[in-house]
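First, one chain by itself: the form predicted on its own, in structure tokens.
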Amino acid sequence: MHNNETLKLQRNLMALVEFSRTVNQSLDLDFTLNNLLFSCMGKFLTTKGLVILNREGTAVIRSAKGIPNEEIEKFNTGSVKFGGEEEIRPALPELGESIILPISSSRGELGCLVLGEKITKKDYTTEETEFLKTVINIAATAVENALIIAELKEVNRNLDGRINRLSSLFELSKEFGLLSDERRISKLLAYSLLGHFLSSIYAIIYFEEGHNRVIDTTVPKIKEIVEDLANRSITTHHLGASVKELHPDLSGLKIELVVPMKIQNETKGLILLGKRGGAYDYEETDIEFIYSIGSLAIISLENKHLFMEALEKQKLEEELELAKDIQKNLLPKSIPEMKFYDIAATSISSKQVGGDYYDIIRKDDTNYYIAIGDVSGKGVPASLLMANLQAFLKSICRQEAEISSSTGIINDLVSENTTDGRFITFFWGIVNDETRSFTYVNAGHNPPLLVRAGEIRYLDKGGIILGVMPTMLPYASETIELQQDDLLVLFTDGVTEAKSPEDEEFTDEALEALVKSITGLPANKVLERITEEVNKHANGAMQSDDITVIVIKVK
């Protein structure tokens, strides 16, 4: 009996070695996993066994021998927490009166060992179990280094696949930056994600500010609702069930991934795309690689628009240039000279093409049409209006008619060239140079101001705005008889309304406050004196309106 005792013992020794020998000559885990459970399964008499993995707290299936696949696929999806046999046996009916053994080592319980009933039918031994633990710490170590091996080989395959998609999006950003055609991005963009992905099905939405639209698409039927996606404010991706959730009609259209375009936080575009190719679902390193092209290519669209934007911007601006310098060229280039009058004028323009006009016109030896007016709005429209203004004034001086007939006929020519609302307040007069009279007519513009020994007098007998409608009454007008150092100011509201960084007009008080305390200045320094104050008052604030003045001191 001693003797059988030993050479079982002997034999024991001899399998352990073997075993030893056997699952340490290779790293790889399903011949380690397989060695263990065949030896152990060969030494005990068992037609069922199985190696079950710690996959992150979850039980795993890793191999086994005498259970149908389709007790594995249901034991493997994902149900049993890796714990005792408290968790395990109760998954595992089948296997009748099993041994379940922990496979330990330094990281922590790695699995367990699981066999069946022996063809015997009789119970393991305490010496049967002994002997299953020591061959289980022999197979730990080998286990231990195979899981790691696997997981180093795993992390090699994705930094593999993260340093070919890195290069190919350094490659790709070199061609989406050179590219400003819409229809090329959308290809580009296009291609990249069926080379990668393999996904015949897919379409691309572009949302532009009041134009959202499909720029590419193998689904004709997603322009359907291209506004619907536009309104979800989509701004993370939706995979699987979740694509069904946005919009209920993705998944009749085979839509199983939406990723949006983003550009500082801001959805500009979605990708939609169809099942992936081969047997492979989409996983994050695949959606994180979709936000990136995405992203380049929302960047390149977005460049492309705002391309297009400045060369309209530069334009528009070139042809507000010009039409400055057309208006300027409006203006008179020299004041005459006058026996009784000192004269100053100036127009300041903004930053747009604006409408205030003033001119100097000769009728005879003596008198001398004074004109100044303000066109309504802003820019070409108004510019252009205010050119019909000088056209019409021009052909009226140098008829005979009073100066108020001659009002009501040019607010009736203005009426018919104006049919967006646009009007213009004007005031004229004739200043004579020899009895020193002043005819004027003000049509709804600011009253001049004539300061004569520190008071001030307002100019404002005449009528309606020009432009607004045809001539019904006839305007009024005054003829005043200028004095010696009388002083008039004619202006548009840019002067009055000018304002400062704080938002505060320059106001009609301040204006007529400073003319009255420097009246006694010849007209020009009256003149430098004004636009010296506005332009203080401003204090750099960009200005919406022109400022026109002109000075008139009757010497």
Contents of the next structure:
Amino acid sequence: MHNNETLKLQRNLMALVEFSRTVNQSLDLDFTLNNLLFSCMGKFLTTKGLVILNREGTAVIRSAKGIPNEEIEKFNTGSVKFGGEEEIRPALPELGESIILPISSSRGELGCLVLGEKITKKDYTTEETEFLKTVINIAATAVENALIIAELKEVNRNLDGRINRLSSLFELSKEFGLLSDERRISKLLAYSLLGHFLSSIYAIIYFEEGHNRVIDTTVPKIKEIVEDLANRSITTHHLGASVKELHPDLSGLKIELVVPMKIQNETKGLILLGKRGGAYDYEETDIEFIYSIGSLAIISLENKHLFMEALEKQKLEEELELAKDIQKNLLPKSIPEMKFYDIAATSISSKQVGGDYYDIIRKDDTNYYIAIGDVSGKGVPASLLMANLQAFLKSICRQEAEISSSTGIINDLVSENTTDGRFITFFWGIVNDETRSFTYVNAGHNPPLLVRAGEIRYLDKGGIILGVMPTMLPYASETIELQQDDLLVLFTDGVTEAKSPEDEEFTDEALEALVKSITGLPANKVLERITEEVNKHANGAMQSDDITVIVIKVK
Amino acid sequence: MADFKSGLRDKDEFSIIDLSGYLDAHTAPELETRFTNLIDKNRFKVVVNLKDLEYISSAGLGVFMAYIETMRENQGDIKLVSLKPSVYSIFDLLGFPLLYDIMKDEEEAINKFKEQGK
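Please could you give me the other form, the form predicted in complex with the partner chain, since above is the form predicted on its own?
Let us now look at the entire complex, which starts with that chain.
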């Protein structure tokens, strides 16, 4: 008997040494717990055993033998408080005459070991309980170490995850910075999302003013509801149940997460994602990450648009500068001195550069052509047509032809040279510096004013505007014998249609009243008064058309 | 930065893509083109050999996600082989091993294909 006892003790000790060596070799929690359970179950011949861990006050079954998975799940989802035996036991599955022993270390209660009823149906003796406590004490250190390692691993994994996200953000910001095109931006965004969340269902939606659209997706049906989505004013993310509730249509398309892409709090787009692949759900940090890369992408998209707009605007401005240059070069640099005529003229370009033109061309010692015109349209095309007109005029002025038939020829030339519906309102006349006679043709231009003795006469003889159709009817002309102190005012509609800040026009009446009141002044003063009055009327308002005036005072 | 290169070899019905260097947002479109070309040619059984791949970013991983379904819908797959430990840890971090066959070498991947084909 004595010998038998010694043998038993020796066997127990050997088992303890063996157990200690095994569990302390490994830092793997599962391995340690498995060993603990199997050792105890083998020793006491029980078919059921489990280890419960204390996870921040909640009891969780971490390892179990001989217990169905459903039972374990039921326990683990039941949020059982980790306390004494009386709190844990009621939640446990039926184990018969079982024993529960705490696993403690310097860090407090790590958990507890539960062993089921012995096959022999005998109770656990005091001696056996003591032995179990010894085993647990040995195991506790190993469990503690394994737990610390697991925590470290978890922390490391989280850190790796964060580093990975940061490097993604860095990478994307670098790529997006290169002003790559919209398709590429959306592809890179999509790939980063897919790579992180392993979902193959996604859509990237861009709310551009007046052009809401899906820029990339694996769910083509989203395109049908894009306008509707724009109207929903989504300002915060929706996940899972709230997608189901607020966006049943998206939920029907297997969308699990909706995250707005915002610039300065304004939603400019949406990222839609399906269920996250693998074993995870979307967590708060995931959504933060999606917000971050969404912002990067949307800013990049917007920048690209702003850049294109700026480029477009710059191109336009350069074009306008060019048009202004052309126009300026077309206008006469100086006005010839004449015996009977005191002439002053000006042309003020509007911001957009209209197509006003005037010219004074010497034919010979006594005859001068005076011309004013307004080409339809603005910018470079108008300037080019104006340049054409001047070339025609300069060459035709040298011909010995009646001004009326010359006008017909010019109309034919202009008609041939305009294909896009442009036209020119045009007035020109020839003044004789020996006889004071003046012959003019008006091709659809605002009739110039002839002021004689306080009366106004409109110079409106002529024909249709230039460039609309080839000349069918000859242009009419009129010859007027001018008298001393006659005042001729030629102008473009930029004068009479000059806008005030209240959007009111200067009007023909105002111009006529003005010129009637200043017939006594020399040409340059009359011109000055007209521009002064027009400026006063405009009162700083931006003018959309050029303003051109020629004043001829007969001496 | 090590250049990214991708090569293509055919081994019977299997297409083997060799990747080397850095696969990131910048180089992802190149791999994308490889996959779209394969799909155009109805070749859906793809083994990607990552023996010489030095680094992969999440945008690079996303390319695999974007094409795996098409391959699987057409009785094919994308199997990844010969990953360096540093590259494997990135795949692992994002949970790829749950969704992809990640294998030791080409032979193992092809055998798996053949097994699945039965």
